[in-house]
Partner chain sequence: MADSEPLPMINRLLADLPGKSRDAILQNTECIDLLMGDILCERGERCDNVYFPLSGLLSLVWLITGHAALETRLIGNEGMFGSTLALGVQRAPQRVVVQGSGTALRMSTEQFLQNLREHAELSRIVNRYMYVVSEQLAQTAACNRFHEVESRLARRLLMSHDHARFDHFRLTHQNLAEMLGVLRSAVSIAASTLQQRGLIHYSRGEITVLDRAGLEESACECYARGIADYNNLHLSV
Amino acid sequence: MTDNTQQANRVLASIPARDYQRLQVNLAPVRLKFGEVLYEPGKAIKYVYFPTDCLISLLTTVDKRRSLEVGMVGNEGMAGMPFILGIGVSGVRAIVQGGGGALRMASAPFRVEFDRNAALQEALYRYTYALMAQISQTAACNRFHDSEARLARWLLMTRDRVASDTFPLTHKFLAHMLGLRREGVSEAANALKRRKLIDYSRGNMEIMDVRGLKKASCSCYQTVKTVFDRAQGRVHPME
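Output structure of the single chain, in the form predicted on its own:
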């Protein structure tokens, strides 16, 4: 495993090399496939994941048919956060939204390393703060903002985490993420497409105009981004 792999995940990149070397022994690179389910509500968390270029959606389930995305995890964080609070059971469904690479660690050695690694603790506590802010902001966004602005916000957040303007995406999958009917997703996507902000075909989405998409998005996108930047020390606390 190379230093480049460590740098590909922002939590791991913030840890001094000496502390990372102990972690490295139990970290294994894995490739995660689109649609792969990593956790189910009420089930034991067997592994934690540090995404490098994949994207994981956190969904709260209403029943067997309906679910809603409450958060997403990319290379800025870690999936399996209940473990840092001493809880080994997932409260959400975690599904791979964008296939790609991650570093995986079994839960037992992670718990041992977390307890003795102050640098890892600090990095994950900061990330927990940012993730909680993302979850609460997403809840407000889903309640108060229209589907077009929500879709724009979601696409921008996805773009930030996969570092690409193009990614596989279907309207059916988007409907689950945003808690909308497929018709509502189609209307919102068509509106953005008519403004030449996005394009899509055959299950692929492409962002054509990032600046325009930011204008079409609700304020939630920038609110969440600022919180993550502050947690990672890239924004002064008073800004």
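Moving on from the form predicted on its own, kindly provide the form predicted in complex with its partner chain as a structure.
Shown next is a single chain and nothing more.
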């Protein structure tokens, strides 16, 4: 038996119904609020989260003040990747970037279930590979690409994960994600707005022209998307 919550997260959706039933006993639906901190670097991970319609940002901090988003977790994945690798401590700060629902599981039952559930293991291992590729790509992207292209990429990644063309967003928040000053964010956002690719007002972002935004984005958007699609079997492996 499957239900709607299983289908709402792509990792869970890839697990055979029988395996999911056993998992479901320990999964609790939760609502996550914008700005909520789920993990701190160096601290124990208490829960793993399978987003259904929330969006979680993984941030690295350097020099005690500057932060940068290195990964994004939406309904294609799971927050708590260290657990997949047998580590109970987070390396990054995880905060809720888009409020919404998730299925939460305490770390102890997760570990037990992960060890005995081959389908879950396979799905999460593949997801880990894709997430690591996303982090690598971000390392290179930050070196080479200008803020406008990076903002366009970020908006597209968010759009894919929240499955919506509009979402709440502040300049301050974007500055943290992209590792820019607020003025830098304004400049990039205005440039995209002038080209009628987005509309932005009072903390609300609207994507007006997806195709145009894809052109404005760096190639990193497509590269990472392909890795994820491939990892989840939505593209033929040799493509």
